Structure formats: structure tokens, C-alpha cells
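To begin, one chain is listed below as C-alpha cells, in the form predicted on its own.
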Amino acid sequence: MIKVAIIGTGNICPSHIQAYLAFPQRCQIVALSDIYPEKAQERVQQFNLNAHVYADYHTLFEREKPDLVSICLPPYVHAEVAIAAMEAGANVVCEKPMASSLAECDRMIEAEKRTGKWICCVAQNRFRDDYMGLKEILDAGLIGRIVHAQIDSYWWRGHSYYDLWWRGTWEKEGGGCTLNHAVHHIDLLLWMMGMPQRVTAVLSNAAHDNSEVEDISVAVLEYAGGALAQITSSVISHGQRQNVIFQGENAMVGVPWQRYASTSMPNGFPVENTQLEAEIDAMHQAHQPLVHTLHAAEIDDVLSAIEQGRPPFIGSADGRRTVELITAIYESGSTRRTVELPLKTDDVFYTTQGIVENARHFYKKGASIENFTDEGMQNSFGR
């Protein structure tokens, strides 16, 4: 039996709480810490848990002795909770963003190789039927070479959403809606796509004069032989509508699911590509449903990676990979330039210091509020 920590346990935290009590054979609950412990212990209530509250993840870690933790805090406390978790013999699942910098990425990754431990990094949209059956239709080659991606991740937060005590600083959440929305539509374009040479990329706060940080970024991203992608980042789109879209050289695909594919004619205009439409609509018709879907996805892969004496799927090489894009972005919107990675050590945008000096600051920070009492809805990738 797998002996589980969750630090943490704001909105994020039921939906860890639910993956892990879908697998009551292999794995239990044993402890919950919030600096908050009330918070804590009205989720074990809540969730009739059978766990015990700390206030303090330190003691935590050496009386119940986890083999897994959980990391449902603020971007700015990953790195020294996952180091110590580490530490403390544990392996970690850590919420998005792995971290608020590359150094702290990188000083996870060190961890790993002193520890022997690991850490998966939470993109639990990887694991949803949707974008699952498109990266197939995409590693399958059926749309050819990919010339264009575009990613809208659009979403609407109300002024207050940034009076939360830790919101809306670059010091402590690291950044706004690139971040901490499109983070996850971020990962899903480098697992579908890979890593860009170039960023250009534009940040505005447009709607919260209570945040430093953006509510919409737009970035370009350029590619080895010539492909472009395009990110929205938004916090500010009413119907918070996102679309996934490829452009091949044979045919465009996307989610929510949409295709179509185009041959030239002799004068070069397009007409429709139906046959290579139906080689496309069976490939998504044949792929096979997920048993678990979801941070229910992720956590079974994690449990199994245990079992198995494996990394996870979703390890830190991926959660670095979204950091250093994100951190690009912030940087090329911060300084008006166009940014080239990999990013290194010596660039001032590597440090949490360095962001928090360097990227471009909005609005000072209006207000502090320790808890909201309506926690909201949670959703599949905002929080």
C-alpha cells in the first residue's frame, strides 16, 4: 500500500484527493498539511478521510514517513517542498507550474539525481480521450509536416480572483494567466510539437489594476524550417473558449475536434481532400477510450511508476520544458525583443530574483485577502 501526503489543500486539492481514492487497493491517504490546518481538516471531513492534519509539512514528513506527495501549493513553494519531500524519501507529484523559475526547476532536477526520487509534474490534460487520440493522428503523419499551431487559452477571472494574498506577484505566483492557465495548453503543444528557436511575444493587464502580473499575452513562436505557432493567453475572454489547432501540409486538426484536408489544383487553389478526411475520421473513430481520465489518468500512471521501479510519464524534464518556454515569453514580452533558446544560466529572466526584477510590472498589488469564503468552481485546467 502506498502511503500518500497532500500539501496543500485549496481549490486544486480534491481533485488529487479523488485520483487517489479511486485506487483504495493500492494506494491511502495518510496525511494532509496546510499552513491553513482548519482548511486540511475540513477536507478530510469532507472526503471521510482516515488522515491526519499538520500544519507543519516538515513534521509531517518525519512522523508518517510518505512514499508520495502531493504539491498543491503556489508556484513560489514547489521547489523547497518537492526538495524536501525528496529528501524525506518520497516521491512527488507536483501541480503546475513545476516552479516559478528555471533555477528552481533545475534545483528539483538535482534533488532527483541525489535523492534517487522523482517528480511528476501535473498536465493532466495529456491524459484526456481528445488530445490523446489527436497527438496519434499527428505521430501517425496522416496532416504531413506541421507549418502552424494555434493556441487560444482563453479564460475569465473577475477583478477579485487577484485580491487572493498570493496571487497576482511575480514573487509568489510567478507570473498571471501564461502561468498559471495556459501552462497547460503550453505543455500540449511541446509534447505535440516540440521546442520553438525564437519567441516574440506581447504582455498586457488589461482588466486587474490590482496584480502586477498579465491577464493576456500573445506569443509567436518560430521553428526549425519555418513552422510558426501562436499563443493567446487570457484571463480576460468571457466564455472561456480554448481551441487546439494544427496546420499541416496535408490537412488541419483540432480540439474541440475538427478537420479538414486540402489537394491543389492545377491553378494552386484548394479543393476538399475527402479521402484523406476519412483516413483522419477513422484513426480518431479507432482510438481506444481511456480507462481513467484526468488527474484519475495521471495518478494511476504514478502509482503504477512506483509499482514498477519506472519514471512517471510526465516527469521534470517536461515541467522544465513548459517553465522555459513560459519564462521566454515573460522575457520577450518584459523586454520587447525577440528571445532565443534555449534559454541560459547567466539570463537574468533564470532566476526567480531575476523575473521579479526584470519582468514587467502592471499594477502594484491592491489587496490581501487570506481566504476567499466561496472557494468556486475548479475546473480541468484553471484554477
Ligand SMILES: NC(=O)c1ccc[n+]([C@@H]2O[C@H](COP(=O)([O-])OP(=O)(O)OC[C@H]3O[C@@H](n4cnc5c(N)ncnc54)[C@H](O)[C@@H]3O)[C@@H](O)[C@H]2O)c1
The other form holds:
Amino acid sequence: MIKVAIIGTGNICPSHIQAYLAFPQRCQIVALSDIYPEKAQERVQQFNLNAHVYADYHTLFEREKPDLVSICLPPYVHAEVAIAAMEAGANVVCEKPMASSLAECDRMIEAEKRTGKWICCVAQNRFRDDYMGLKEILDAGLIGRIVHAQIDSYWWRGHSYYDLWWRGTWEKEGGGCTLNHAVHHIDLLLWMMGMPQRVTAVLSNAAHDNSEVEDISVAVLEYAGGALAQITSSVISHGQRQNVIFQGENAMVGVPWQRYASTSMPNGFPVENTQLEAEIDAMHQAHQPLVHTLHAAEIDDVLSAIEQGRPPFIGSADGRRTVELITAIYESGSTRRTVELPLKTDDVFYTTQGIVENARHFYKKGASIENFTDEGMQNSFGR
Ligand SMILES: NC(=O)c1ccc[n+]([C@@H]2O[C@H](COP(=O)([O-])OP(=O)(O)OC[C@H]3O[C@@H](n4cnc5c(N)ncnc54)[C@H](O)[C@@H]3O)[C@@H](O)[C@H]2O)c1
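Same protein, different condition: the form predicted on its own was shown, now please give the form predicted together with this ligand.
And the full complex, kicking off with our chain again.
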């Protein structure tokens, strides 16, 4: 039986609890920790857990000796807690983003090597039938070489969203909607299309004058071979209508599901390629539905990784790569110049301090509220 501890019992914590509870023969939640222990106690009651509550995660690690630790904390403490968990002998499931900076990601990766433990980075949207099916079609090469990707990471959050104490600051939230919302779509893009060579971005804050960080960014990514990807990260988009669209040389496919294939007439104008569309449709329909989805699916993989002695499907290299691209977007948007990848360790945006000192600060953080109720959280991406 795998002993699980969860650190941080706010909004995302129930997704972890429910995921572990889906596998009662394989794991047991033995402890929860939060700097507000009454919040952890509420979770114990809400889910009828047989788990101890701790205000301090160090004491939890010492007394409970968990095999697996879920980190559901603000980004600025991910590295510190992940490293402490691995040093205490546990593998880690770390909520997105992996950390606030590449320097912190690298410290976490160094701790993996030193302790022999690993970090699974949460990117639960890979475990959705629509995205998994899209990835299968791209991998099969049916649309040909990808020439353009359009990622609309459209969300909407009201002004008060940034009043929570750790949000809306470069130091604690680590960034705005690019890091904390578009991170999901950026992980999907990198999974499907790989890393670009350079990034040019514009950051802005158009509607949240209580926050230092951006509420919209537009980034253009240049790939070897000439392909472009554009990512719009936003928390000012009513209706949250999100799109992931890949244009290949032979056809386009996207989520929400869409496809179109063209061939060229002798004069270069398009004509619909219904034969290729039929092949794409057949592959789309042949997708085997996942047994579990979202957090439950990722936790299933993590439990299997422990049982089988293998690394998890989504590990620290994936988490780091996502943070690297987002850092490049912040650097480009703050310095108003194009940024080449990979970022070097002497890059001024490599450390959290470098980001805090050099990222564009839009407004002064306003109110600082200790806790909201978690009502309304459920319209989040994929949940
Ligand atoms: N995967 C997803 O879809 C998804 C959705 C929402 C949030 N998240 C991520 O989950 C993380 C937490 O976000 P949230 O919305 O649950 O935040 P939250 O503020 O609702 O919860 C965080 C909890 O951590 C506690 N905490 C803070 N510092 C602590 C410390 N040092 N030790 C112990 N407890 C501490 C807080 O008291 C709070 O209860 C963030 O990294 C966020 O980006 C992921």
C-alpha cells in the first residue's frame, strides 16, 4: 500500500484526494498539511479520510514517512517542498507550474539525481480523450509536417481573483496567466510539436490594476524549418473558448475537434481532399477511450510507476521545458526583444530573483485576502 501525503489543501487539493480515492487497493492518504491546519481538517471531514493533519510539512515527513507526496501549494514553494519530500524518501507529484524559475527546476532535478526519487509534474490535460486523440493523429503523420500552430489559452478571471495573498506578484505567483493558466496549453503544444528555436512576445495587463503580473500575452514561436506557433494567454476572455489548432502541409486538425484537408489545383488554389479527411476521421474514431482521465489518470500512472519501478509519464524534464518556454515569453515581453532558446544558466531571467527584478511590473498588488471559499473553482480547464 503506497502511503500518500498532500501538502496544501486549497482549491486543487480535492482533485488529488479524489484521484487517490479512486485507487483504494493501491494507496492510502495518511496525512494532509496546510499552514491553515483547519483547512486540512475540513478536507479530512469532507472526504471522510483516516488521515492526520499537520501545520508543518517537515514534521509530517518525519512522523508519517510517506512514499508519495502531492504538492498543491503556490508556485514559489514547490521547489522547497519537493526537495524536502525527496530528501525524506518520497516520490513527488507537483502541481503546475513545476516551479517559479528554471533555477528552482534545476535544483529539483539535482535533488532527484541525489536522492534517486522523482517528480511527476501535473499536466492532467494530456489525459483527455480529445488531446490524446489529437496527439495520435499528429504522431501518425497524417497531416504532414506541422507548419503553424494556434493556441488560444483563453480564460476569464474577475478583478478579485488577484486579491488572494499569493496571486498577482512575480515573487509568489511567479507570473500571470502565461505561467498559471496557459501552462496547460503550453505543455500540450510542447508535447505535440517540441521546443522552438526562438520566441517573441508582448505582455500586457489590460483589466487587473491590482496585480503586478500580466493578464494577457501574445507570443510567436519560431521553429527550425520555418514553422510558427502563436500562443495567446489570457484571463480576459469571456466564455473561455479555447482552441488548439495544428496546420500541417496536408491538413489541419484541432481541439475542439475539427479537420480540413486540401490539395492544390494546378494554379495553386485549394480543393478539398476528402480521401485524406476520411483517413483522419477513421483514425479519430479509432481512438481507444481512456479508462481514467485528468488527475485520476495521472495519479494512476504515478502509482504504476512506483509499482513497476519506472519513472512517471510526465516528469521533471517536461515540467522544466514548459517553465523554460514561459520564461522566454516573460523575458521577450519584458525586454521587448526576441529570445533564443535554450536559455542559459547565466541568463538574467534564469533565477526567481532575476525574474522578480527584471520582469515587467504592471501595477502594485492591491488587497491581500487570506482565503476565499473554493466555490466556482470547478469551471477550470478540464475539471
Ligand atoms: N492542475 C490544475 O488544473 C490546477 C488548477 C488550480 C491550481 N493549480 C495549481 O495548484 C497549486 C495551488 O493552487 P490552488 O488554487 O489550490 O491554491 P490555494 O491558495 O487554493 O491553495 C494553496 C494552499 O496551500 C497552503 N499553503 C501555502 N503555503 C504553504 C506552506 N508553505 N505549507 C503548507 N501549506 C501552504 C495555503 O494555505 C492554501 O490552503 C498552484 O501551483 C496552482 O497553479 C493547478
